[in-house]
Every structure is written in C-alpha cells, then in structure tokens.
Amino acid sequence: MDLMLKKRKILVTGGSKGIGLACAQVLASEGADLIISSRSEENLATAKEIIGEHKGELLTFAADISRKDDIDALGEYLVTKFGYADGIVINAGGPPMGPVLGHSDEIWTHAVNSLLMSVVRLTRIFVPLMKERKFGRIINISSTGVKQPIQGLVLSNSVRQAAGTYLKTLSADVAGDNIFINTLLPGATDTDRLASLHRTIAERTGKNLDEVIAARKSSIPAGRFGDPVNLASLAAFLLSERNGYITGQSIAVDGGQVSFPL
C-alpha cells in the first residue's frame, strides 16, 4: 500500500534511538521529508548514517524538548526549512524508576516538562499551521503504563496519562480541520530503555538478569518483546492520508499483554 507520504513534512522528536529512530526509518523509506531531533548532536549524526539512503530530505536539529526555549528554536527551524508540518511524532525518553513516594519535586517537574509540557508546547506551535492547510497528523509515543500502571514507573504512569488526556481533548477540537491525533502505547519493546529497566530491576531485586528478562517475556501472550518497527509501521499509517477517520485513540502495541476492560 502506498501511504502517500512522499514529500510530506514530518518532525520526529527523540528520533536518534529506539522507537523514534524506527519511526524515522520507516517514514524515510516512504519518501517523507524529515526533521529528526534529539538532545545529542552525536546521536543524530549516527542516526542519519543508520537511515542512510532515502527518498526524501533528512534534516537534524539538536533540542531538549523538556525545555521551552529548545522547542521554540526547533519550531522556528522547521518553519524556516519546510514552512509547515504535515505530521509530528512526539517521542521523549522515559523518566527514571523509583518508589512512588521517593521522587523529589525537581524530578517530578522534569518529568512534567519532558512528557506533558513538551506535548502542549509542540501542539501549540504546529496545530495552528495545520489548521491553515486543513491537514495534520500527530502521534504521541506513550506507554501501556497509562492503562495498566507499571510498578516502579510512577512518573511515566502519571505524567503520560495527563498528556494522553490533553491530546484526547485537543483531538475533538481539531478533527473538523482534518487534523487527527492519536497516542500509541508501546509495551515491552526491544530498546536500550527496556534493557536499562531490566538491569535496574535485577540490581534492586538481586535476581539474575536472564531471569528478569525471561519472566517479562512470559507475561506477554506473543512470547517476545516488540520490535520498534512494529510500532513505527502503525505510526506511519496513522500519519498518512490513508488514515482518514481514526483520531482521539490510544492504541496498545504490546503483544497482547495489557488487559483492557470491555
């Protein structure tokens, strides 16, 4: 299926690793013109090498989306280079593990800025431009933890839930302008983040790392961790014109792990 993404102007934040990089790779293969952002210039250079030959334009911009000034600069760069955005993939690194009552105000504030205010600020910049063109697609990469809280990840569980509620509210407001907004909820996906969480769990529990990994896989009906491309392929469809009627949804990509109430 041709997703009709050729020359579509798309921003991918957190695009140098993991799920963000997979999204950039799939979108590049479809011919989209991309700007990928990350906090690290070095990681962006590596990501550009990994993506390699592609059918569209590929630009990079170093930005920490937990910072308003960086988001403003990123928005200005995109408008200067492309003039507008057809789509945005909002992706930010997950906050640290820790006990429910164990995080300081400073850590909570950083989580809010990374996972909630980044979404508010990016949409505040780009949705008005999408309204002018009567077209826009936005994907937020979240977590199944917003549906079924994950032990040890209170920051992610809580703040990502707020971002999802914000986007659900916004989606109803802009659907008539042909702007569709959806949230993807990755489960255990084979990324550096997942490997880091498993190491932390092993250290805190005294369990063997292989035992931790095996126990996690056994809880997933599909019997394995997700490949970032699994989620990226769905994101590409939802960002495309082929998605003509799906908005305001939170879609789990988790191998069937989370049990949702009917």
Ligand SMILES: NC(=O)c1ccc[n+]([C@@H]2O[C@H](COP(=O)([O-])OP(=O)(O)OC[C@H]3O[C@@H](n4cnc5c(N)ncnc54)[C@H](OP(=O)(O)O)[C@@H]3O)[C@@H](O)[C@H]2O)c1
Second form
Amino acid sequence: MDLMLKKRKILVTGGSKGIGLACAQVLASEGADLIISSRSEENLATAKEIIGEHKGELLTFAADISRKDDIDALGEYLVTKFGYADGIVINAGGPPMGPVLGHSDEIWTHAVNSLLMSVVRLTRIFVPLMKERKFGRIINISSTGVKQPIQGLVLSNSVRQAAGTYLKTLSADVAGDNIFINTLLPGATDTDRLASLHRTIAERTGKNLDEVIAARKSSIPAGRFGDPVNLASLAAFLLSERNGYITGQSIAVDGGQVSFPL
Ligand SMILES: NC(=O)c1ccc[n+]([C@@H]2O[C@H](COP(=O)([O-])OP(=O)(O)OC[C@H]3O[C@@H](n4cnc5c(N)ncnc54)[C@H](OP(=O)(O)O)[C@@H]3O)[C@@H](O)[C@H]2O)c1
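Can you swap the form predicted alone for the form predicted in complex with the ligand?
Below: every chain and molecule of the assembly, starting with the one above.
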C-alpha cells in the first residue's frame, strides 16, 4: 500500500536514535520531507548517515524539547524551510528510574518540561498551521506505563498520563479540521534506553544482567523485545492520509504485555 507520504513535511523530535530514528527511517523510505531534531548535533549527523540517500529532503536541527526557547527556534526553522508541517512525531528521552518518593522538585520539573510541556508547546505552534491547511497528523511517543504503571518509573508513569489526557482533549477539538492526534505506547523496545534501564535494574538488585533481560523477555507474551521499526511502521500509517478516521487513541505496541481489561 502506498502511504502517500511522498513530499509530506514531517518533523521528528528525538529523532537521532532508537524509536525516533526508526520513525525517521521509515518516513524517509516513504519519500517524506523530514526535519529530524535532537539535542546533539553529533547524534544528528550520525542519524543522517544511517538514513542515507532517499528521495525526499532531510534536514536536521539541534533542539532540547524540554526548553521553550529551543522549541520556538525549531518552529521558526521548520516554517522557514518548509512553510508548514503535515505531521509531527513528538519524542524525547525517558526520565530516570528511582523510588516513588525519591525525586527532587528539579527532577520532577525536568520530566514535566520534557514529556508534558514539550507536547503543549509543539502543538501550540503547529496545530494552528495545520488548521489553516485542513490537514495534520500528530503522534506522541509515550509508554505502556500509562496503562499499567511500571515499578521504578514513577516520573514516566505520571507525567505521560497528563500528556495523554492533554492530547485526547485536543484531538476532539481539532478532528473536524482533519487533524488527527494519537499516542503510541511502546512496550520493551530494543534501543539504548532499554539497555540502560536493564543495566540500572541489574545494579540496583545485584542480579546478573542476562538474568534481568531473560526475566523481562519471559514476561512478554511475544517472548522478545520489539524492534523499533515495528512501532515506526504504525506511526507512518497514522501520520499518512491513509489514516482517515483514527484519532484520540492510545495504542500499545508491546508484544501483548499490558493486560488491562478490553
Ligand atoms: N525503548 C523502550 O523500551 C521504551 C519503552 C517505553 C517508553 N519508551 C519511551 O520512548 C521514547 C523513545 O525511547 P528510545 O528507547 O528510542 O530512547 P533513546 O534510545 O534514549 O533515544 C532517545 C532520543 O531522544 C533524543 N532526546 C533525548 N532527550 C531529548 C530532549 N530533551 N529533546 C530532544 N531530543 C531528546 C535523543 O537524542 P539526543 O541525546 O541527541 O538528544 C535520542 O535521539 C522515550 O521517551 C522512552 O522513555 C521507550
């Protein structure tokens, strides 16, 4: 199926590694014009090499989406280069693990800025532009922790819940303008972030790293970690005009791990 993404203008934040990079790779292979963004110029240069030659444009812009000034600069860059955005993938690094009562106000504030205010600020810039063109597709990369809280990840479980509720509220406001907004909930997906979480768990529990990984895999009905491309393929469909009627949803891509009621 042709996703009709050729020449569509799409921004991917947190796009230099892992799930964000996989989204950029799939979108590039579909011929979209892309701006990929993350904090590090160096990571962006590497990502550009990994994506390689493709039919569309591929621009990069360094921005930390926990910071309002960086988001404003990213918005200005996109408008200068493309004039508008057909789609955005909102993605950033996950917050640290830690005991529920153990995070300082500074750490909570950073998590709120990275995972909630980034979503508010990016949509405040791009949704009005999408309204003018009567087309827009937005994806937020969240976590299954919003459906079934993950022990040790209270910052992620809590703050992402607020971002999801914000987007659900916004999606109803703008669906009539052909702007569709969905949240994707990765389960254990094979990236640097997952490897680092497993190392932290092994250090904190004194368990062998291989044991930690084997226990995690055995808790997943599919029996393995997800490939970032699994999630990116769904993101590409939801970002395309082939997605003509799905909005306001939170969709787990988790090999069946979350066991919330149907
Ligand atoms: N992998 C999993 O199993 C899993 C499961 C559930 C949820 N998630 C969530 O899904 C998201 C992506 O996960 P991942 O595994 O792909 O993570 P990852 O491998 O750590 O990659 C994160 C990406 O985001 C960029 N980034 C980090 N902080 C940023 C910021 N403040 N502003 C802009 N870019 C930022 C990083 O590049 P720079 O360092 O260059 O900024 C990198 O490109 C995370 O929020 C993660 O918590 C992942």
